[in-house]
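Heads up, the chain below is alone and in the form predicted on its own; it's given as structure tokens.
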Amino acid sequence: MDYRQTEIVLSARDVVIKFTLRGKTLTAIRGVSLDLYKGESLAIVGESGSGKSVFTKSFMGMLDANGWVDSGEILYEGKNIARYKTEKEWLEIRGKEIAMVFQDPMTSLNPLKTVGLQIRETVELHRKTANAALTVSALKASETKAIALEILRDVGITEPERRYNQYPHELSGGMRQRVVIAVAVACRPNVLICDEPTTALDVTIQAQILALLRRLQEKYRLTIVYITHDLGVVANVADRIAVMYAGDVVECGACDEIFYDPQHPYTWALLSSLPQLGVKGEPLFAIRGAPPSLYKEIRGDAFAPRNPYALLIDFEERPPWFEVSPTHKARTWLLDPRAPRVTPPPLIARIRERRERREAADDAR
């Protein structure tokens, strides 16, 4: 996909998000800018607490009561939705235009309502139809039930007529997650945000859910944002990857660029932490130290105290964006022409070698 030729669905510009906690102010998102392109799959990855969920919740007005967008813009269809204040304004966006799949399906569904009713309620709230007189009216109950059954089939639920009348506790974890996805896509949103959609599921079901999301993306022409701490999960589904650390995006590029040509030391560390890259008999790699406190002003590169490749300037000045390719950029002083040449860690070289071997094997066939 040539992103420069693709329509931008949503554009975040220098977004700063703050929270008040116990009388202190915490800056959770520190001037993030990111574009979301129509029809793409964008994965936002990073450690827990890096700001992935907070950032995307701001697209739907779902920040906790003690949080707010302090500055910056979130542009959707020409409107700065970061300035929305009322629930009425957000209801024009939430669910109808931008929907979210949460990581815990049991807490996402109402245990007192049947599966079918929960999907129907979403359809009735956000979908309306124009009658012959060109006036907008609510859908009939029979119409919403038919839509709910169709969506249950689309998300791969067998015997949808029977499941329609069941309660969430009667379904398996994988089945419940399919229902959560059904509720999210029921009103045909433009953007679907999937917040750790496979965390609570076993590996086999994870693969099924990711394959399901790919099918739904094609059928419903969705733009999908995946939120995860596991790069391995998004390797086969993401078109682009944005790497977040301490409330900032530090690297962004096409999936292949992030996996095979990463530039930021934090991205190197995340990739090196993948268990798939471990060597038998050797300890698994772990990122030393802990993320910085977001209560304090961060000086320089937030990752510098944990970065074995840090330069003196990393502790003094926040690095600007450096362009690696038209679709790949990273916020690291190592890309400055004046910086010393640094060799990525051996595990990163191992990823490249594996790719080269696989490509050579494919060419030999």
Contents of the next structure:
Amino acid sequence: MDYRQTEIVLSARDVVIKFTLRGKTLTAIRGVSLDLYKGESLAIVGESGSGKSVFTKSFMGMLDANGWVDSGEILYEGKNIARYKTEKEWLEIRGKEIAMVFQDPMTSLNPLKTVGLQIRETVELHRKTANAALTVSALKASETKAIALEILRDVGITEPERRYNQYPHELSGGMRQRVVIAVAVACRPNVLICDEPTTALDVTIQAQILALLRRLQEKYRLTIVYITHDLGVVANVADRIAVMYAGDVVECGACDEIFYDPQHPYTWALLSSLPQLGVKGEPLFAIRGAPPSLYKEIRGDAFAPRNPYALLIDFEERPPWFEVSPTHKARTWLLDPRAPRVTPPPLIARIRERRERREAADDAR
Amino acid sequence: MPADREKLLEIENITVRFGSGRKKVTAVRNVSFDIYKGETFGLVGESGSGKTTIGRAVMRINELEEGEIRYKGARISGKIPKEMDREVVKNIQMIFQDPTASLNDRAKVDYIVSEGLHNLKIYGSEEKRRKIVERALLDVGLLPEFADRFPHEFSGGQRQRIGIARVIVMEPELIVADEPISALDVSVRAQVLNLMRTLQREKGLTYLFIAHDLSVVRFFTDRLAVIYKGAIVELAPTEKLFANPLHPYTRALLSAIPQPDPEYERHKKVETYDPSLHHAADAPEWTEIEPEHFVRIDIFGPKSENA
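With the form predicted on its own done, generate the form predicted in complex with the partner chain in the same format.
Next comes the full complex, this chain leading.
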């Protein structure tokens, strides 16, 4: 994908998000800039508390009441949605333009309403405004039912007529997540944000749901943002990856660049702690310490205290972006020309070796 | 299996059913396996497969309808003498999945960690009890002064460490760990797994490790049983199982593991398991296909077994 040619759907510029909690102010997002390109899959990875959910919630005006966008802009189709205040303004964006799939399908569906009704609700609420120019009256019930059934079929639900009248508790976890996806895509959004969409599911179901999301993406030219901590899932779905730590994006690049040529020590640490790379009998790589408190002002590189490769300057000054390739950049002083040369940990090289071995095997064949 | 290894736990043909009358469901169907002293035995399967039920049956929370569980050769399922009961409570302990739900929020860490000691009254003097708690907290990488705090003051990883301290004060031999790391963050998972490994080496523990995450299981277990709809379909030393998965369900499960390798992921084919491929002619057989590698050959087995 050539990103210079691709249209930018959403653009965040120096976004700062703050919360007040028991009289104290914490900075959850510390000046993040990120572009979202039309039709891509962007994965935002990081530990809990890194701000990945908060950041994307600000695209939909879903921050909790004690949080606000302090500075910076979020541009969507030329409008700065970071300035939106009222629910009415947000309704134009939320669900219609940017929709969301949540982690736990049992809590994001209404247990008292049938599957069909929940899909129809969104269709009625949003398509009505879309069709306003054509017909003043709302869609007829039979029409919305037909649309809802079509969507159910679209997300791979067998026997949609029967499922239409069932309640969420009558469905399996995988089916429920399909319904959640159906509700999200029912009003044909531009951007779909998936917050840990498969964390609550079994591996076999997970693979099915990811395949479904990919198929829908192609069909509707959706732009999908995946929020996850599971780097295995990311390798499967992402075109581009942004790694977040303590409210900041520390590295951003194409999927292959992040996995085969990561630059930031935090990305190294995150990849190294995967059990898939662990060697039996040896301890698994673990990141020392804990993330910094967001109540305090962070000086230098937030990861420095936990980083065995930290330079002195990491404790003093926040690193700027260093460009590795036109699509790959990282925020670490290690990339400064004056920095000493550091070789990434051997576990990182193992991912690359695996690929090389596979290529050699393919060539031999 | 080499005959010289001591069988710590023997599970023989156990069946667990829930409910009554026509609503009765079979959660675990005729499951048998042994756990040897000092090993980590893994149980994997999807949610609803019955893996937790087996763990709870070993803890004697779920009653057996059929079959028997033996600990060091003596039956522990069903009615057993009081003396024996105390013995089993002390020697078989459990680590739970969710450290936010499994710790009493109104009790201090000191009480939580020593509750088991209180119950069995095996701590001697108050001074001795405090010593034991202190030791246990240090063993799991926490500070002794944490004893006077409440669980809500800790992070998820620290709470799981408290959950482990709670278990090791009893000096058990067998620990049933039911998804001990699935509620934790990626970087904390590694810490907790390493801790469990270290404790195993230091104290000679045996684990029954229940999980759905296959990459964790591969890394952590010595032998592994794959369970599908309440029945074990394949059992082998972990490496053998991963190198040569035979049952179609195992193959589907292993093929679905996400790998941190984008190129591999782009080209991988996920196998799907279709229970209807099973034949309805012969009875399924539990067969040793290579040394220590067992598989339920019900490729030609009756459909009803999987329905």
